[in-house]
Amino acid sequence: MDFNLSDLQRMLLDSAERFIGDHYSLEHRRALRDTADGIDHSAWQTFAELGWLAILVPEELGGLGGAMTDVAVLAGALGNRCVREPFTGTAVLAATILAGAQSAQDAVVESLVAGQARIALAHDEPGERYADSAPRHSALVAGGPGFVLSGQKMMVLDGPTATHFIVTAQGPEGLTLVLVEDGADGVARSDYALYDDSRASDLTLSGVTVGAGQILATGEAAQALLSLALDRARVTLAAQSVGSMEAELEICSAYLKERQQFGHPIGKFQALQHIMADMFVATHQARSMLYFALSRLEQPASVRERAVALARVHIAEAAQLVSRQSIQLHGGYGVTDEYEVSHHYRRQLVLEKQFGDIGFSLARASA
């Protein structure tokens, strides 16, 4: 695998850094907390215009037919500025599942690429923790002209912004992936903010009518498609985490040069230089593990799953070290809302929990 950026990836990164750097200031992110769903809708349309939402969509469906290496380049730039838009759920998870769906979803994919549809995965259920392969309590049963869907879902990431949900349910042929519109009869949503000011929802599905065309995959095909989509999402989040660590290094380096103590920049103190050295090594090792996971994504499922799990463990542990030491280097006021490092710290905590934390990934790798 060639880890050097291609010309297209370099162009992608340059455009991403330029737009995100100009648009996503600390003040802008703080202002988004007061909005109903926590995202910048005009920026989301720019994502679509720049082609970011179409990277993983096959060319025959109107996308760019790109690769996860392209997504990782972009995700690093998003993580560098703590961008909380629903990129992973829509452009990675949903795009992967819709591209492999057994029923044609051309209209939905077209809306996704255009920035009109935002799609969230509704998988986790009350009483469980990261039960990716466990049978679902949500049920899809035959009824009326098609099927009826009932159940509860919790921690649906980016749920308040979603126009559609991909719901996992237990159907006649086992695990079933079902596409449901937000606002459909029988769909009730309870929204809340997470620690980093991103949003999530709990869903109650009460006798939702489902047509055959809304069933995306069933049985073993559904399980394989869900597993692939989740692993791609995990790697995307890992890339965001690495981008956030690199931003923390830059912020702390600048701060140590500016902050004066006893008439000297505190960056001259050897103890603080040692902390920065540890952060630097951890960040570069994390990027190496990201490359390791990317190099295994197209391998058989067992190889892919173990590589992604190991990468997630290493990157999450490195992120904890870097974000905590960033707070330490800034002193007590590093945790305050006015300092950039506090936003990266909170973002890293949430990224580590999404789609499987360190404990889950360790168990997955050892299994």
Contents of the next structure:
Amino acid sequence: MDFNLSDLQRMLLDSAERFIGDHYSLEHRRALRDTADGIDHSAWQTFAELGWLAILVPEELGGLGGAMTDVAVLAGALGNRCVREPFTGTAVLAATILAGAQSAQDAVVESLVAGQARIALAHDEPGERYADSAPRHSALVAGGPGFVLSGQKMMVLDGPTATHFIVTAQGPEGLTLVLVEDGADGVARSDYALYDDSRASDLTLSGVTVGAGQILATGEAAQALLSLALDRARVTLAAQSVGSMEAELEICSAYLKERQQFGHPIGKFQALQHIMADMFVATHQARSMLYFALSRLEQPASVRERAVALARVHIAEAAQLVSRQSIQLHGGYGVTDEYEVSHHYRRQLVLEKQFGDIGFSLARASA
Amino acid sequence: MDFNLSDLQRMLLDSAERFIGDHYSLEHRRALRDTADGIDHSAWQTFAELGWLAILVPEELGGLGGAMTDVAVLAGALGNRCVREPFTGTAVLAATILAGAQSAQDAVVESLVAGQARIALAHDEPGERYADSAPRHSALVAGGPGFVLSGQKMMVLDGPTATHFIVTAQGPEGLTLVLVEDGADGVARSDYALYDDSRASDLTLSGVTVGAGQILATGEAAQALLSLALDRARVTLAAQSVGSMEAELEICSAYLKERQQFGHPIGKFQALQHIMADMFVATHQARSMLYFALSRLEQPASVRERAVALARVHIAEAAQLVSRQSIQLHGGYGVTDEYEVSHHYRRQLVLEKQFGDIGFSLARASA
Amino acid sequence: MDLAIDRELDDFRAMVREAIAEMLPPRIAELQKAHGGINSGHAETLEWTRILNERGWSVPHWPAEYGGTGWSPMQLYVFNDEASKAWAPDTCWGATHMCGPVIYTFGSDAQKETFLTAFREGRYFLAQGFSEPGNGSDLARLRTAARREGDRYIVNGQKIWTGGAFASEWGFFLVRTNPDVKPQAGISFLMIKLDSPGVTIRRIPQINGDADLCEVFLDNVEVPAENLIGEEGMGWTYAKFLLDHERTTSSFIFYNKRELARAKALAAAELIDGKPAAEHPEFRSRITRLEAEVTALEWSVLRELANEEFKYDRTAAASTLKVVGSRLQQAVTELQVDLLGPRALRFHAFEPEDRVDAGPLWPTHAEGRTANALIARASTIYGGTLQVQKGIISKLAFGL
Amino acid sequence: MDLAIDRELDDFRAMVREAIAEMLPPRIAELQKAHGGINSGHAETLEWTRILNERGWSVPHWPAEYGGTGWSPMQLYVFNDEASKAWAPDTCWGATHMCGPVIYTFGSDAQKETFLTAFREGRYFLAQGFSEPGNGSDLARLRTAARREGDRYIVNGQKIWTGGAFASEWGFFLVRTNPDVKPQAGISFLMIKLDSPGVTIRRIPQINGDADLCEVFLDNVEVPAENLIGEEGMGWTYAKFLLDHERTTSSFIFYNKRELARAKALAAAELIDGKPAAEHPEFRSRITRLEAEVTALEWSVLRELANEEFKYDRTAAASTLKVVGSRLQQAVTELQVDLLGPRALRFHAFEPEDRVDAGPLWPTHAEGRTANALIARASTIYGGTLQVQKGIISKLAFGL
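Please supply the coordinates for the form predicted in complex with its partner chain, as a counterpart to the form predicted alone shown previously.
All chains and molecules follow, beginning with the one already shown.
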């Protein structure tokens, strides 16, 4: 076993830390929030140029053919600065599904790798909560030259900036994954912001025409592919969460040395030292748990799913401890929008509740 | 509302604190453990003389006609010193059932008040865990001049020193409470110690002859009476638990001032000060919860049962926090038999698991 | 010991409940319910104060001579409980619960006339200027200076966490009038009109999208000497007086009861796998444990109100209420967030003009819950952090 | 980064598993399982050491020249994991993991010959005399004095928490040989034979009915100067060496894995309302969360064994293992107690002669669980309390 970065991973991390560190200042992120769609289009191009969007894309499709450990290295750096660009949805979730699709998706994949296509999963439906595998109300039925897709989707993460959606629907052969372009006839979007300043959409699909080439997977294959893609996405979220915790350790320990109260740097108070120690322990354990989950990703689905669920519970609870205490250590400043820790807090909340929250993961891990 | 002691309660508490303080030193309790049956027979006589066994006995039966608030005052003092005499079983649980019995039990009650009769509830059966109301395997059937009782009972608390047992059995009219003398033909006892040095027994009842006068209650009346008696007993245990916590606050704060480490009294360390504060908060809240439960004891059974269950969960979890931290604050000495805190820890464990543990109470309070 | 609630209180409760139902405009109740933080909007707070004042109930806890009702502590408790349940906002806390008592206790007759009347009648919002950027939990070190020049003070300095200052006409400030004595002795209590030249107010954007807390910059602000409350140099004493004055407030018991009830309603309404969240064991246990904690807190408050004889310093008990009350504000609002699941993630703007209808897929009960939970992180910070409270307890209860 | 376990390790695991199954007497495994604390009986520990020694495995982690196996850290890990799963006892920890490494690193050839051989062959139990009544977590203040007189030391003082001293032939002690230098510099490392005149041993009754920990009184005990290990005044350095020597030990990872597995077995066997406890949601969640924590701890240990490059001081990571490992020992054994419900309350004697058969109504799986949970309260105390560990972390990781 080797927990140290390979040379390639070291290069990836160095470039990521450099670019993200330079680019994603708190001020920049706060300014981005006030733009129409919330994402940094020029940075996204840089993501593409640095090869980040191509990590999981197979070499034969023009990608790097990398591994989830590489993604986790990068995701940690993204988490360090609460970077909320649609990386997970596009470069992990969609890339996994497209690479495993029954119909060749070379053009879309090429566009994804180039930073042009951004692809969001449209799965949850009204009244549902993390319904991993339930039958869909959205329906794909034969019609016209091919098929017709209708239904309603909620909380499509990063929906406003997506060029395509991967829509889950109930088709003739069971669960079906359908690639739909944004702006296609019959696709209506209602956009909103989330508390971490990322965006999401509700989608209404009204008789959207679908050709055979847009069908990515059906039946058991669709189920398996969706499940794998979601688990990879969950681990990517967990890696960002660990990155966020690690950044909070630095932010808080620096603050404790600088902030004076009762005539001393507050870091002299044993009670606060012990809070920092608790945060350190939680973060260290969380990173270990991330490695565990990564080590199980290639194993059979049941092993993988349980490991990912276990890791998500553990890492999310550690993140709660760390992000809560980070605010507490900052006193009143911690609950302002002007300090990093409040952004980490909100980002951690969003990371926890995407693709299954603690309760969902706990039930899944206990099954 | 008035949370202050009445004059009578003040007298009760003063005499209790004086007697218990003088009598129940740690050395004395450790010596008692090595006696055959573990109880202090002469102290039990004093309990009787001080009227403690008569508090809940109605005046017309020769008792004091007191209230559960009075019992709680005394139980707090018993808890202060981990006194493990069979007070709860005899003076609360049995006294409640006997006072509400369908057949007059004047002689037994008189004997109880005088400190002669000690009466233990024989309810749990093999394979059960806190089966509050399930049908009994122990059976009371017509036979001989009256009835015949057979069955097996486990974890009869204070069994070895009981003069009588109140046995729950399935009779012709449903649940039946039967008074059986220790040593009656067909009663066999197997005795053992618990971790707080109190004692319990398993009972085998083989065709024990029962007369009509031994039938204390049947059917719904038996159910109601048993439920009331158990809830009173649970609150008495909770009051002892609060008393134990309050004693631990004193023991630990004194120890922190006295014990030197790294050149200071360890009470100078902020981390330990904050642990003491946590213990104070938990104890204060626990006493409030005790008052809540006491205030609900006279209300309809469903209200009473839920309140008692809620209080049991809350107080037991507070007691865990306090008794665990008490050991931690004592360092290595905390896990020796020679320091008070290890005795409080064990006593709290036993208090938590009598007549329903946290899990049982939580399920009951959530229903 | 008598643990039963007086029968008479039940009648009183019925009476105030009915009166509040009659008086409270549904519009204000709905805003309070949706917004649901500690306070509704400032205008609505003042409107509600004026309505209460018409019935003589806007400052029920004040002495009768200043407009109080003469209710017992238990009656006040019942009144506040009912008002909270009905989704009435509080009155302006700084005015009616902090500055008011200082003025009727230590102020001159003229000050009583000027300020107490205005507070009672809800004429304006009042801001609290205690904290400074350099001293969160360490009030004695405050640096905002008021230099006496003839019949006025010249005030220079900076205050922070001044809630609602942007919407306030006046503020009550702690200022240093004497730099040459020991820190606590040089502090005075000053009323400052916030439209005075030299006063600049900056709203601080908060974690939850609101911006109620402000920074107040004081740059050579001239304040008439008659705005000094009581004696110069006694500000520290008055501040301690007002903080001690309300021993049970920091429990946030009414808030905690109301928000737990709201969480239970959410648990019944939100479905997970087609079943109400309330039936899911994890949520059930969480709710039960929180209910136990809220119940214990309520009884801790009752012990304080009933003046229980207490073995330890009473301030240790008050800090206990604060420790538990603040922990509960966080736990109960986080429970609400978790009950909503992914729907809790949607941002809802605070400013009325920025709010949008979330559309048919979004239940109104989702709005505001996360904003509340986010700002509840401050409950263990303001008014003496959790760590400060624990220090108080270990010192006052145990002499450590 | 390579997170897969080497295939070769699987073969090694199968090999040691089979070997242990062949070697371990069922009687010893059963005692360890019932007793189930950190160590089985002293006689059985020595017996198992002798059996292992026959195969050359009693001190596998030692350098090969002193009898070690040359296994890699990961192989040692697998071996210990398998031994734990098979209910093998540890060898005498003080001898094989503490004193042994000090002697083979700093001892003379004669000392190596005398002691290392004895330790490796399991000839006697060895006691550790570090702590004193006045200094739990504060070793530098130790007062037991060794005065040099010719070719011997005269030792006076008192040690405490000396595990198994009553059953030990020798002990390794920290003693003060020079009172006139700064505290750390005056300490030496001395082997003392426990049947020496002037040595009195008192067993300390414990919370769980056992009495393994002892007080050792040293009253003018004469110790040959040849029993000094290494140099005079270097005891502090050696003690730190041996504490640093095993960075992952304090995780108790094998214990925690084994006892969690036992808890799961209990959960399957114990019925509540006719259903296995494992199906009750509260227990299920508790088990899942503990499984997550144990898993994370195991991976934290693996990171350490694989020598991960680490941004922070490695000692902070070692303290993390201790914090989590000790917390888990408590949580897992308390889970066992709660799974047993009221049956956990029954006392079971520790001394073989006092033990009684609990009778047909009592499952043997109940015996020993509560005793284990009670003594697990000490896991956050010995070897540097939880508070000391947190202090180490905040200092070494953050410079606070």
